[in-house]
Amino acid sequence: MLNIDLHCHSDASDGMLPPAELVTRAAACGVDVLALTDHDEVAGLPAARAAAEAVGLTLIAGVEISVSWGGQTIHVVGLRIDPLHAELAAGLEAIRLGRMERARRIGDDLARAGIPGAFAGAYACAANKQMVGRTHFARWLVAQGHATDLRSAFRRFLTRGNPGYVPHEWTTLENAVGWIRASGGIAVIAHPGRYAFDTRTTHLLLDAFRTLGGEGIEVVTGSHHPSEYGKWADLARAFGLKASRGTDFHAPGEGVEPGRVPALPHYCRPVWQGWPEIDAHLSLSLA
């Protein structure tokens, strides 16, 4: 059985490791197939691909797109995309411009709450200066002693109702799925257990996603508690969606290491079923 991790981040977005270092770490953790899925950014893919070829790991070109739906931010992962596709590239560029506007407003909100210098601090934490996000603010807040860890930084400062939370309109679900499909990719709902939707709204989301051409949902992820795997596996089957697996790795010490989550439940239909990259990797490993 191959170790397949279809959700990881580099410092091209809000991860801590450069793309090549991320790939090397994933290989050391036993990952056979890795998707680099940076937030609204594909700039890390060339370096990641070169590193993957060097260590014998199969790299899947991916992205994680920020979407506004149902009054919340949700994320849609694109897998097997063409990162050079014009429609996808233009859409991601527009999102990145909005991301920087949001970052400045987060900094202003924290300043009003008595925490000056947050935007400059988060900006310094970001390797990709177009991609300043809440995780960079959280790391800066921890470094400055305003929070003990990332979880508490988000809980105290960066979530709804707290200083540092600012509402923002990302792109639409229709756009995100359309860009992914236009580039030849497969659209997957990321870590659905993180969204504060009731059962009815969750079903509406899955139905809308499937109608737009979405094909998968993350079932096993570092963002889900093991007790949730069965729930999302059942919903994937009920809505005719394929199941994905990914750690959502961002940095050493900030959660699960690449590839270190359980296998999909046996009755799931894997999103990677029939991918030629998987068959090629299996052939090489058996040669």
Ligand code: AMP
Contents of the next structure:
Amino acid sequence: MLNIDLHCHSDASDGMLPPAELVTRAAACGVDVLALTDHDEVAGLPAARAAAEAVGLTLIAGVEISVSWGGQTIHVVGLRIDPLHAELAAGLEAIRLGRMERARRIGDDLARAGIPGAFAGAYACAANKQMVGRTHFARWLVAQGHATDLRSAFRRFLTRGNPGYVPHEWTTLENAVGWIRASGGIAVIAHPGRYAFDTRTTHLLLDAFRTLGGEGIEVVTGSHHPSEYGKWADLARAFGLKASRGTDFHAPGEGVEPGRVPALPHYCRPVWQGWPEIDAHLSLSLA
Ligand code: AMP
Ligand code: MN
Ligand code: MN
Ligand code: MN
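Complement to the form predicted on its own: the form predicted in complex with ligand AMP:
Following is the full complex, with the preceding chain placed first.
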């Protein structure tokens, strides 16, 4: 059985490890096939690919795109994308520019709440100066003693109703799925259990996503409680979507390690079914 982890972050977005270290750590954790899925960014992929070749891990080119849908932010993972595809690259660059404006507004809002210097602090925390996210603010807030850990930083700041929350318009679901597909990739809804949609709206989302050409949803993710796996596996089947598995690893000591979530329920149709990389990995390990 291959250990396939199709969702994780490097310091090209809000992870803590440089791409090569992430790949080495994943290999040490027993991961055979890893997708690097940085937020709105593909800059980590070349270094990750070089490291993967060195340790005999199969790397899948991925991305996690920020989308506004139904009045909320949702995330769409692209797998087996072409990071050099012009339309995808331009779309991601536009999202990162919007992120930067949002980061300044987050800093302004925290300053109004009596916490000055947050933008500069978060910016300094970000290895990739084009990708400043709320996690960088949260890490800075913890380092400054405004919160005890990342979780409480998000509970007290940066989230709706709290200082440092600014509404933001990301790209559309149509754009995200369109760019991923145009580049030859497969679109997957990330951690669907994290969104606060009622049942009817969840069904509308899955239906709209499928109609746009989306192909999968994450069933087993570090963001789902094991008691939720069955529900999402059933919904995937009901909506004709495939199932994905990923840890959403960000950093050592922050949640689950690469590869360390359960296997997909046996009746799921895995999103990686028929991928040439999987067959190639299997024949390599047999040789
Ligand atoms: P952004 O895309 O900049 O809005 O940041 C979203 C990221 O923040 C997610 O990918 C997570 O890494 C992180 N995040 C969001 N909510 C929480 C939370 N409650 N606790 C820890 N990390 C969170
Ligand atoms: Mn993140
Ligand atoms: Mn996400
Ligand atoms: Mn993620």
